[in-house]
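What follows is a single chain, given as structure tokens, in the form predicted on its own.
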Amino acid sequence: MRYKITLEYEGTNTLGWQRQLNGPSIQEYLENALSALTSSNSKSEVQGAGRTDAGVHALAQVAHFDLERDIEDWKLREAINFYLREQNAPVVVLEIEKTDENFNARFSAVGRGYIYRILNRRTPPVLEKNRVWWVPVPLNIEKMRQGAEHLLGYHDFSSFRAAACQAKSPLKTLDKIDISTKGDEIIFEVEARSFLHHQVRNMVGTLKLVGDGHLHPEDIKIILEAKNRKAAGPTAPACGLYLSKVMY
């Protein structure tokens, strides 16, 4: 029997979505709660929609896994959660569903979205530490916005591609690109069929530079048609990415 979930999931302490040999992930703490349901020595593998890095968070990650048994959903959930919390984890199943052996949660997806959270004021955050970028200099959201529309559209994203990236071509379409204020908080909402590695927090990064004024909005144009990493910003930190959903 295959089942879908939904997940949440607090990044800062682990290393990411893969398993890794040398401390914690996400994957890992699923895949050892799913083991003390089944009683089983052998792992059942859960396969995510997409490959969060270290630090980063997710509101609606989609996985799936086969198990032998048929096991009603809500029990099924309640039953991962309550291995989730014997570990610690900080991750928790929102939703479950049975789904038939062809639906796979990263090649059935259609499309991904994230979010890109930055604290915009003069003094650091307690309570979103960890869960935002703090820039503590004036940015400006119009000048910024401006930059984005260069980004819309089917393009070479090498310049904001990372240096370990394993995908087969840097040529995406990138759907949706919008920036928004609540507070003192800017949110980035982007979508794509998909993205290459590291490209959402390099996109934010180098639009941060055109909101403090280090660039225009005109540059990113430049910075796209150079192909060249060198050419953008830096890396925005991970504590501010947030997978917010996974279109199928």
Second form
2 protein chains.
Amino acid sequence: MRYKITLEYEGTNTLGWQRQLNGPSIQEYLENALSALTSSNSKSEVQGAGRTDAGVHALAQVAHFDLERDIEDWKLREAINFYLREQNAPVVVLEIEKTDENFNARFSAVGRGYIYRILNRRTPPVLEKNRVWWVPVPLNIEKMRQGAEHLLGYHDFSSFRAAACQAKSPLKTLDKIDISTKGDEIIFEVEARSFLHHQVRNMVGTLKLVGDGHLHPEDIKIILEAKNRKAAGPTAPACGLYLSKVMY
Amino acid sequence: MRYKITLEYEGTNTLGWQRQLNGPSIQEYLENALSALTSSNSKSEVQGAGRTDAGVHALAQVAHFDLERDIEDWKLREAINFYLREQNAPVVVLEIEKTDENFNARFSAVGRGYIYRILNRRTPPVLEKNRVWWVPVPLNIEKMRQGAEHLLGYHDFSSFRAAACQAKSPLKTLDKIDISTKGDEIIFEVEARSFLHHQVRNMVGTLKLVGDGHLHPEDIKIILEAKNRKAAGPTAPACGLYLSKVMY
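Having seen the form predicted on its own, please provide the structure of the form predicted together with another copy of the chain.
And the full complex, kicking off with our chain again.
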């Protein structure tokens, strides 16, 4: 049986989604929970729709795995959550459903959505610590919106691509980049079929430079055309980023 | 010079607002910061608008204190925040302003506002852990609203008063109790000139019993009229409560 799960997690004290030898990962917590559940030494692999980096959160990551047994959806969800809590894991299963064996959380996905949160005020956060990027200098929202418009659509995003990125091509279509405010927060909502490694954080880090006046909105177009990572701004911190949806 | 400060804090790992011998408190963190700032052994007392319990948060607590020196507002804010960060304190100063010596954060206040957050979904929170009360059974919002209406206005709130409450009278006027939703969250907003000890948490704990069907909305009227703590429901957990404003 193949199961599709939707997950919420808090990435602060993990090495990110992917299983690693030198510390805890979301994937490992889930695979440990499945091993405990099936009382088996052979690990069921859990495959995620996207690999999130250390410190990045998820409101609705999607993954799939196979189990020999056919278990009622709600029972399986409660059981996995039980074994996650036993590990004091920063991840919970929000939803679970059986799916056909052709479903693949990563390759069946037709779109991904991320949210990036900036706290824009003089004083650092305490309630939202590790949940937002704290930017103490005032940012001009309207200018950031003007800059962001240049990123919409089909482009070579090499300027916003991490050196370690394994994607075959830097050509991507950005379907949405909305910037809204809520109190002292600035919230970016972005959507695309897929993203390059660090693309969202590099776009936000560069738009922040538009917001604080170091760049003009039109500079974003020039940076994009440079197709060179050095042309863009720094990578925004992981703690403000949330994988918010995966579309199938 | 008397200064008025507005504070944000995260109450999880503190004993609450008030200085205590057996653990950290918000008041103590602030008084330590002032001692460090003035390089003085004599403590400046910081008086808050209200004492919050262990685990309760603040979006905008107000307090006052006196300093001999006249320091520019923004410099003093940065300095206090520096010394708070040195203590790794879960509190920051959002705003600071000089005020006249007759101002008293507690006695000059003419109103207080609180927010209470319930996360109403099957799975426990990880991103909002210690920030919401997790209630896994579905709650009926409309019935809770009907129940809440009975609490509005001038009443004897003895049924919602903690045994340890030091208020002279249980007679209070509840000016506002609004219940809204946001995703899986249910948010209570309440306002009054002042509240009895545990009043908000006891009202929420009782309305939750209306939401899950253990009580009828009209039972709230009967509970209120009983003027007996035993008639009402349990105290809702501290972690969902936020002191959100103090009015002068």
